Every structure is written in C-alpha cells, then in structure tokens.
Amino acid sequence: MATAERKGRLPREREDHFMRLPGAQVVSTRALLMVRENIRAAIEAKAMICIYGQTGRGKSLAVNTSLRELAPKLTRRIQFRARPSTRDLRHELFHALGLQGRPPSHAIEFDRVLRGALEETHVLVCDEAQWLSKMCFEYLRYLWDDTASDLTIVFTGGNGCFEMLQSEPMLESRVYVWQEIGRLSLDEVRTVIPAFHPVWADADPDLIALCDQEAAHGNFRAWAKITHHLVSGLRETGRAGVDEELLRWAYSKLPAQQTV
C-alpha cells in the first residue's frame, strides 16, 4: 500500500509486476522502447501523449519504467477508478503535488495554487484516463495551456481510453503522440519471456510457444499469473523445471476464454 509520502509519486519498482511477482524482471520489449522514446520526445516538446491498449499489456509498467529514467523527480501521477468530478480532480492534484495545508475553498484560488505548483512539475501522468469526464479533460487542457508551465501530460488507459480522448476535439488536437500497446508477437515472446523470470530461463522454447498460443496470447499480465502458479507448483512438487504437465496445470487456472 502506498504511504502518504509516496502519494502522487511513481510507484516503486517492486510494484511494477502483477501481484509483485518475485524474481520478475523488466524486459525491453519493442513497445517499452517505443514508449521511452515517445515520452522523451513529448517531454522535449512539452506536449501531451496518450499510451493506450487493452488490459494487461504492460502500459503502466512501460510508462513508469521510462519516467524513472527520464524524469523521476519531476513526475507526479494521478489515477481514478471511478468517474471523478472536476472538484475530485482538483483535490487529487493538490495531494499528488504534495501541497501542504487545506485545499482552497474557492475554485479561482484553487486553480492559482495548482498552476503555481505545476510550474515545478514537468510531467503529469493521468493513469486510467478513460474514467475522466469531458469537464476533467477540459480542466487538464486549461492547466496545460497555461503559458507559465512547461508541463507534459501522459495519458494512459485501457479499454475506451483512445475513444474517450478522440471524442474531445480540443484535447485530441493537442495530443502530440498516440501509441497503442498491442500483444507480444510469438517471436517476441520467445525472446523476452526467458529473460522475464528465472522459471523460464531454461524452459523448452516449444513449451513457451505452446503456453503463449494456448493461454497467454501475448498478454504480460497473463504471463505473470501463469508464472506465479508455476513457481508455486515447482515448490510444491519438487520438480526441477517446467514440463508440459505442470505448465498445463498452471494455465488451467486462467479463465476459459484466456485458454482457447
């Protein structure tokens, strides 16, 4: 759980992987390398960028990993799990920016305080951006348009994020780069999964391909779940490595639609 002093900061590296999978490593997929370069370009241009894609494809990991390298001290992050009001957004920004005291009670004063604080913040990450309303997008555009700020805004989100931002012409026209995170190809799976976790380091490449074709389907979150189950299975059975029987047992625990 994030502590009060961590609120608004990039998460720690141990929180990158689904369920904090012990032993998991960040691997340099093509998508991650592209995210890093696109964010670098957006920071240089002081622009908005949108990183989007379906759930479990590593969007947040790629963004967080890139920003730890590019702007670790100048990044603040907000996230919503339900549709916020503009008031909610103001208060979330107030706390994410580490402002002290009570939030201002009047909108004009609140906006002045936030604009001043954003002059010291170069990157604002809006995670799960598909939850933001039209009014929230308008408010973020208003803050970004402030000429006193060198702000870069990184929108990230899953299903519906692209459509939501595209539906707001005043915001869409200001987005400098759009990047969709797709599935890992089978060729990339064969390359990156052995480096992802030690359990796969000496696994038969054909088993890795079988797992992807029948269960993981290029989705990193699915790979993390299967790996969790494999680690437990290896420990409980005392087996030395991954075999087909254990692998099928591990991914039998995924929903049926993920294993067709």
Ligand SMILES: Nc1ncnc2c1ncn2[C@@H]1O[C@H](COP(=O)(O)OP(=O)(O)OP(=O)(O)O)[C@@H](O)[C@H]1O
Contents of the next structure:
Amino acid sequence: MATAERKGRLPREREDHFMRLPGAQVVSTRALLMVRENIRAAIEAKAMICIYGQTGRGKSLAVNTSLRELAPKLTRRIQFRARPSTRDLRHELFHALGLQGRPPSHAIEFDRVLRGALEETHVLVCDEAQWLSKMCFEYLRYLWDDTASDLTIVFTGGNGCFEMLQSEPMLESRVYVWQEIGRLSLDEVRTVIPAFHPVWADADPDLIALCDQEAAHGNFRAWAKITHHLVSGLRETGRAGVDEELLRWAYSKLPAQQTV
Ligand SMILES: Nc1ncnc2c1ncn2[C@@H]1O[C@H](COP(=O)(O)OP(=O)(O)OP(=O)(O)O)[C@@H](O)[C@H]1O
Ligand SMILES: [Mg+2]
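Switch from the form predicted alone, shown above, to the form predicted together with this ligand and output its structure.
Every component of the complex follows; first up is the chain already shown.
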C-alpha cells in the first residue's frame, strides 16, 4: 500500500523503529505490556485513555504495537507537528478516516460526516497530543460524547499533553486510564537491550550498564540512536563485536548534556 493510501492507518512495524534501524526488534518492556493492557481495557470500556511521558520513551511504539494486535483494522491515527486549529483537526480527521471527495465547507455538515465515519472506527489515536489546543480537545470530546459508536480515543503525547488534559475538568473526568511512561530502569535495560538488537546479544553486560549510565539514561530512542552508530562503526572497522572503545565512539555522537 502506498504511503498516501496508508494515511490514517497504523504505520508498518519497521517505521516505528528509529531511522528504521535494520535488525531492531520490538521488546516487551514493562511499559509496553502495561500500555497493551490499558488499551485493551479502554477498548472494552469504549473510553478515553492518555499515555504520556518525555520524548523518546517509547509511547508511540508501544501504542502502535499494541493496536496492531488489538484492533489493526479499526484503528485510525492522527498526528500533529504544529498547533492545529479545529478546522485543521476536522480536515485531518476527514483524511485519516479515509473519506473521499471534498471536505464539507459548513461546520454542521462536516461534523455530521465525521460522526458518521467514526461509527465505523473503534479506536482513534491522537499522537503528539501536546500540540492540541483546549478547543481541539473539546472538539474531540464532543465527537466522542456524541458518536453513536464504540469509539475509544488514545491520546499520546509528550510534555504538555498530560497538563492540558488534566487542566480541563470535562476532559480529565472522561479519561479512564492515565499511564505515564518513565525511563527504563537499569535492571530492565540489562534484560531488554540484548534482545533489542543483535549487536547487543553477546555484549558484555557491564558495557550495557556503562552505556546506560553514561549516555542512554533509560531512554529508548537514545539506545536506538547509539545502536545505529554502533552498527555503522562495526561495519566500517570490521570488528566482530562491541567493545568499550567503539561504544564510547558511538555515544560521543550524542549531545554532551546527555552523556553525563
Ligand atoms: N519496546 C520497544 N522495543 C524496541 N524499540 C523501542 C521500544 N520502545 C521504543 N523503541 C525505540 O525507541 C524509539 C523512540 O520510541 P517512540 O517513538 O515510541 O518514543 P515516544 O515516546 O513516542 O517519543 P516522542 O514523544 O518524541 O514522540 C523508537 O523509534 C524505537 O527505535
Ligand atoms: Mg511519539
């Protein structure tokens, strides 16, 4: 399926990985397992759910992985990279829901069309929800309240998403589950990183711990980025496996404040 046709659908699994890192595997972190259970419960309850936490902690990957299993055909996804108006939000929904033709020009008609299409959708993911204004959240609440369907809304977002939802009593009271994704603990890093990528499979556990303490700090995107550099380093130097020198070279590519 071409990218344009996939608009609004869950991305392919490979696209969830940082820079499509070849060889990377999805690993079942505690957070991912909990996201799956919480989304399952939210779908059963036809509820709203909020998965939040700092950048790079694995929110989008956990939500997409869970929904590929729980509702692959009935999930639609919208995502913003700048603050949308409610008009932008309506248009984004129109395209994500696969509606054909020209979007209606009158708001009442637009809302009727969107509500009709949402009756066919079970799960709507709003990723990067920290970009949504109060008005946009209100609009989604209106659609959710008003839709004669079994709609579940998953809000996923970084800094600001939680605060915005919490600050609106009408929304806050409708959110069924709140889940914060924290950083990976060192114990979890030791368990999941060897399964994450073949370069770590036989690596010295002390090197993995060193990398986490000095550079990755339990942040999954940092782990993926370091792994990407390591893969090229191994290829260019012809070394057989990870050693401390190569590892330090790989994480020297991260900004200095991260490598403390
Ligand atoms: N459970 C996992 N298994 C394997 N890789 C993971 C996992 N979780 C996260 N990653 C890696 O970390 C990267 C960042 O994760 P993700 O994009 O989900 O973070 P995020 O919390 O949504 O960040 P942002 O707030 O910036 O959108 C992914 O692209 C992937 O490479
Ligand atoms: Mg994300």
